[in-house]
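Only one chain is shown below, in structure tokens, and it's the form predicted alone.
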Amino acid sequence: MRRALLARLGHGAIVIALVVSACFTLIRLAPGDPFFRDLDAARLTTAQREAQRAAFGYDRPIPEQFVRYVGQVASGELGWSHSRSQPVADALAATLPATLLLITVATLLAFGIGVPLGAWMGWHAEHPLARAVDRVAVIVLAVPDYLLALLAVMGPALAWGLFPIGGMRTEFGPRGLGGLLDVVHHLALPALALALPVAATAARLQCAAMRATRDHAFVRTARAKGGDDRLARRHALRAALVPVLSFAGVHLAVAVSGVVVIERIFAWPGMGRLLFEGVLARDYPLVAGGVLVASIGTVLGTLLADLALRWADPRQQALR
């Protein structure tokens, strides 16, 4: 187990290195640089801009810049954010908790709704309500994530006034328990918009797996032992969790890209919104640092999903 875990971490380190290398190169190949807006606004002359580029090493070849960046990261430095005028580590530390809160709540909602609902649908596949829920799940999956978010803003937020339009908390709002409830109120719509497509996918996967599992011999044996339908369902559910847990690992890998859109629409002060603004500003260190943190989180999340997959089905050699 220890050797497999180390091998898995080694593979993850290679993935992180490749992702950061690709991002580092692509953003530097894009037009512009961290100082192009200052030049457009006549705050910097061309000579001043070139001096700034030279001071930060942006006039050097990309491979040389990358080696320099790797040395900075190895020494614990993520660089200086030009758009935020602060260290990249400080900018990420200020926004990462909000993103982790949004992703965690959305993931719990998605699988907390999708898995039980899909298990019920699969166990009662012939029930008309199960078929109706399956059609609704297909409709949810057919709607793009950003459109769901916009509909949430235009409906419950703007038209009905039930939820705040954006942000994480009310300015000059309450503190203590009232402040916590205020954050929950702001969190509800973005978390739901992020969770719904994942819940629909998890429900359909769980439904298909439950239908395939309920007629297996071990489920029939569990029924025959005592005639307890709940015991049979429990045996079937654990085996049927395998495809959903595999999907959970993929979900963690794409959650970062999805959260960028959601945070932008709902003005959620998280890392996804920060990276979006960093890309627009060509803030090289900020984008590279954000991608590095996101890649590490994705690798760790996938590893946790593999461990859960091994628990659900020991025959699965998830850590190889």
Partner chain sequence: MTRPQRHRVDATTLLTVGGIVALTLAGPALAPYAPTEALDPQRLAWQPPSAQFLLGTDGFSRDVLSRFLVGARHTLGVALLAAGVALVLGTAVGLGAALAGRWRESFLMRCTDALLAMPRLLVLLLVVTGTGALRLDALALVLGATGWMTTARLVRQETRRLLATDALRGAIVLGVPPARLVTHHLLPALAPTLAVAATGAFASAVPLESGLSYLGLGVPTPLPSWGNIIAEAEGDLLRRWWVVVFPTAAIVGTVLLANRVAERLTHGDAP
Contents of the next structure:
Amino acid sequence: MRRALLARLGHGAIVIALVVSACFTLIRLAPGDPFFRDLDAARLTTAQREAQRAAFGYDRPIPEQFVRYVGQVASGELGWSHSRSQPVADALAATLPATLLLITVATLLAFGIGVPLGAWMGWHAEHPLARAVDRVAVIVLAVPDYLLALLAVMGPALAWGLFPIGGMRTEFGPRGLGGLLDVVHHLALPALALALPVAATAARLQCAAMRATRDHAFVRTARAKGGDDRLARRHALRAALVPVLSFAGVHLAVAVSGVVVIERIFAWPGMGRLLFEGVLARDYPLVAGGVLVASIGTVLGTLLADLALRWADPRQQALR
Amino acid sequence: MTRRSLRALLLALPLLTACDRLRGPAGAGTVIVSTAADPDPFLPPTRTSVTGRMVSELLFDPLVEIGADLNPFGEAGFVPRLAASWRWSPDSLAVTFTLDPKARWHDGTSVTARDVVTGLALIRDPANGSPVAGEVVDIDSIVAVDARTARVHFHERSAEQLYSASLVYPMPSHLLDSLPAGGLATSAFAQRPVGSGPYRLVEREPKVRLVLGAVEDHYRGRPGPDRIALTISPDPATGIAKVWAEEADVWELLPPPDVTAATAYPQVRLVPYNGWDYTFVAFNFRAPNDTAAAHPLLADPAVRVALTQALDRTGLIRALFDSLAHPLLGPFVRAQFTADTTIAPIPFDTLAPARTLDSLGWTGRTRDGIRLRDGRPLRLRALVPAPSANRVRAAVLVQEQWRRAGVDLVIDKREAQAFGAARDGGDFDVVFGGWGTTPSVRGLRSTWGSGARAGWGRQNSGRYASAIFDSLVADGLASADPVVTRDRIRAAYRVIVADAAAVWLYEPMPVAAVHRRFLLPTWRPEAWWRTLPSWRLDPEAPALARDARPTAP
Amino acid sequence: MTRPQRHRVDATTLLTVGGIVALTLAGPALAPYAPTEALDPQRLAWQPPSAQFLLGTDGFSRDVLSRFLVGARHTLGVALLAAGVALVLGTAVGLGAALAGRWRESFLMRCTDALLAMPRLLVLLLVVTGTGALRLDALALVLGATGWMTTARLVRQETRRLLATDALRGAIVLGVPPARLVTHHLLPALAPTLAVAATGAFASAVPLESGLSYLGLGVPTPLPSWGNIIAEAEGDLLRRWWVVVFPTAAIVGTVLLANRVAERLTHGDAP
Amino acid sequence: MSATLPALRVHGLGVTFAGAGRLVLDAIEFSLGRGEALGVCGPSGAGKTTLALALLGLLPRGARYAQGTERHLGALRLDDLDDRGWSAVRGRRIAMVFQEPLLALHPALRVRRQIVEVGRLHGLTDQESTRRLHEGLETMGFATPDRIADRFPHQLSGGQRQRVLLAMAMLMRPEVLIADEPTTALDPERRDAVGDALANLRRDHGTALLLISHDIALLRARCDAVVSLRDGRLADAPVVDAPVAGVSTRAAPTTYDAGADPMTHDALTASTRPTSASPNAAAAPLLRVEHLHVGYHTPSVGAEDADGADDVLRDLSFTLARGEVLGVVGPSGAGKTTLAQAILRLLPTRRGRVVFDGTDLAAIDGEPLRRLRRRLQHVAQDAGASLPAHQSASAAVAEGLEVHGIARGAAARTQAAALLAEVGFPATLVDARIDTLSTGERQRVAIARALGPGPDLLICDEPTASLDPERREQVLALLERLRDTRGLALLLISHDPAAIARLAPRVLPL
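Just the form predicted alone so far, so send over the form predicted together with the partner chain.
The next block holds the full complex; its first chain is the one shown before.
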């Protein structure tokens, strides 16, 4: 078990290294440079450009920059973000909590809604309501995610005034407990917009798994033992969690793409925006640092999902 | 949907309360400015964006500032700031500034002449990448005569000498002189700048928000609003919605549909003002892949004129802006001192382009109606910046109109960085360019000058080069008489318009949205924030929670 | 072990798919106006649906119905091609990994994981901002090239499962060479899995194209696509509902249909 | 509980399935007194399992009871029970042992938890449940109940799982125990132990037993009465299915029965203790297995009985000469199939070597291995599943010829037809799809396919297990002929002592 875990972590490290070096190279190959700041404003002379690039070593060949970057990272230094005028580490520290909050709440919300709902739908697959919910779930999945988010901004936030338009807290709003509530208030719509498609997928997967499981022999055994409907359902659910947990592992990688759109629309001060803007601004160290953190998060999340998968299905002995 | 003229709608608005008092009373609430762009960088030597200018000019005072009539020539149009007074040398090649004795940095240190020297040094350090560097090439050096006297030496006499000096913001030498070369951007100072302006930086979350607090003991008096906050929403729709929802107070430039929408929000006041930006389609005079060679098509003035004639700019502008933009007359906006509204544009004409192109041998037609010559279609590649929704939309309309003239316009829409790289590399046939002008004619020099002189032609994407144009501008700047200067510049405008260096598209007439609880002074079109310190709350309007005076200093 | 009779996709679904294909092919012929033609930007922009413009007009006064009809082939074509590319790449990598074994499998799967861990949007952004707007085929290629990983994992898993079955072991012991093993034994057995993966890839590519259009990375202007018709509303969904509602309904309908096909295929082949 | 009332009384029990017109069970009547045992036999598809489920009210979705169904448990009328009422009855008063033990156990819960849960549901303390759990597992022949209890079902062998299910069913000392094929996965010794345990349950706790099996011998041995179920109807009188001619009652159609005779088994074991050098393999042996260890890294569904050891095969050595037939025998779970798979390189070996005609099989890979496979062929245990289901019989056989370059196209088809004819496959069926063939026909196709490449050694894994006696006889004759005419060496894995005795002069017990 421990060896498998270590091997898994080793694989994770390889994945992270591959992701970071790919992004590192890709963004440096894209035209434009970090010191090009504004669309039409006075442009710098070639000499100024060269001086700036040289000051940060961007005039060196990419492999050399990469080796330097690796050395830098090894010594805990992530570089300087040009587009945000702050150290990359500070930028990540400032945006990571917001994104973690958003993703965590959205994930909990998604699976908290999706799994019970899907389990119910699967157990009562013949119920007309279950079929109706399934239809709704497919529609939610089919609607482009940004439209859902925009609708949330237009409807509940702007037209009905129930929620703030964007951002993470009210400018000069309350502090302390009130501040916390304020954050929750701001969080509600983006988290929901991020969670809905995931919840729909989770519900459909859970529904299918539950539907397949409910007639399994071991569920019959639960009844034959003297278990009631609840116990049977519990036994079925325990075994039917596997596909949903597999999905949860992949979901995290997808969620990073999702937050890019959601954070943009809701002006949420998180890493999705940081990465998006970093790419647009050709902020090399920021993108590399952001991708590093994002891939660490993804790898850890996948690992977590795998552990949960082992729990749900002990037959998956080896951590693949 | 019948659309009433938006301009008529705006005219029907109650006139702005004239309030020209420069200082507002203390405690004039909190102004939240909603914006899509991060102000960074916002130090005077390195600022680039409009929001960056806004923050830098609230944080730092210049030596002198251009006055309300926006005349950049000579000295009549300038008002003192950190410099209480100035004196010309007999040969007019130097100006000696005497600093205001009350002027202090936010940390309490006096502003000294050395700070002026530091200000120029930071601009001149190439590794700082100051966009101002190209604007102040006529300054030779700055000498600190004594603690409160700084003398600026110029290479040559020019109508805009004082304007050049106004671009050099004194910077606190006691904090910055120890910086290594190119170290301004990464310095601790850039994170926590110490300025001399009416506001100090209180808080900054990059790309999210920035909060400025009033400097209580400012040498020009305490500014009105206690706090000015910028809240940044990457999606403009969200940013504008914040103003509708009273989460923010100001949006500087509303798109026309939102001007209509604003009427649904009674707390929003619309403020129309004169624009300082213009948009054009510049022709590339050089071959896209080889800047040494002339462009195979567009180097021919007849083609440029034909393409210009083929565009119905009035229709295009109405489609894009309703009535909230003027057709552009040349490389200037109407609010400029040098503006010349008598210039006759190359008229829209459906027949003339066909005749010209026929005579040039573009007689064949593809199935889609695109003209052919020797089997090759008449195709142009347009570089369009994706971040500018207006220019993307304009490109689609231009594409459609040129298609009718048998010209195939391929829209190459790129994100800012890639757009910049392609534009600077001359990799395009036409480029949808834009330019935020200033009162001075420096923009004219750098955007359309040939680059034969220092500071000229830096922005000249299409590499238009006209000796007549250059010499007219140079003559104008050399004159000491503002009227002569203006006449020469106007003559230069006529030259470049006749040359059809670009299709002059539009100059928008911006409309700002501002919360009604503020009583506004006159809206400075080129820099509306300059009067922000004199905003005050309307005592009749209900204040919002955020207007309560902040408890922490 | 006998296979259950494969369920066929039912007639209604087939008819609907056929209808969509026909509409897509005939789209340009049916369009009442040229899809890129700005009819009268001053007077006819943002016209709500009327007898003249059944689905209204957009901000450039282009007929939405015409754009919708012609856009179908761009949206569906891109999605179809992207799904095809993803299918081919994913099957190749998944099969390769499962058959290569040991460190080669490990390496391939680590690369797959790495690509999966890379936010797809950022990769697309990097590619698109680097090169400017992509042509349709290039766009589909990029979408496919960034979307094959789940298929690869699925195929690898299924291949590994198949390799442990008696049928495949029988073929191996018989001495069937690897190439023939793939073409004669694995691919036929993988077919249902691949069909489901392909419909899934297609169903996810349709809304993705729309999402990219919102970020300005989708089908290049002025070519219409369902995604960029919606994006034309520039976020003003409520006042310009007609440019949002119809293409969205079409996207949702297409995805629902693809799901239905996938469901039929899955249920038909469940063991 | 009244002593006069029977433990279980069924009257007019009928079951229909939605969609199916006829009754799956029709007017079933029987009664079962305290401590009595009733055997129900019948061919597969007769409704045996449905009967068991119907008694517990656990009919699958879509099934309905016919009008007039009456089931009484002592004085309790079961038909009136609601969900809660059933909960109190099931597991405590009527318990059930399901047919497929792997599927009947929850895959993600440890054995202990699954069994203790029964006690919990019926008011036992966990302590008491645990005590009974240990006792029950010991009764079922587990030497180390604790270790078994801490495993997941997939970590157990089929036989172990079956016994675990029995222990679970016995936990509450039910009044009625319904056991559906409770011994199919067991080897003969275990089967007897389980039979004894059931008998003890009857004796000690007065449990009435309803034993369902297709194995009449078992029913005869363990039940007071045996009835037969055919087409959903219970035959009035216990029917004795006429045993197939030539097969004694003891050696019933299932191969396990033969092994049940301890004498036969001992005799086989004693016959040859394998030594490193076999006397009649003085020349270079065709196959040499040296100190072979094979184990599973991850105990999987098919994992054999691995009580006490991780390796399925430990330090196994033997040789096989050209043209020789070696029988491999052993109880289920001894590793017979594992040995075949290890030799065929379908499983990695832990230690030791497999040398085929001078080549260490572990040392080659890729193309050389593939070419060697031509000489080393296999007829899998479930021969039908090892064939490409969607191909025709002749195509499946021709493939073996084509991949080894023996013949191509039409020639390959012709040769394939000849091979099929050689193994006695009906010529009319050569173009029929494999999945339309019967088990015996597929077995022949599998053998023909394996013969195609012209192997020197054929490994036959239970070639007769799934065949009826007539077919069995044919296949054995075929193998005999092949040995004689082709000089084929055979590694014959079988439960069937008759087959072994007939073909293999030498036997390797596992």
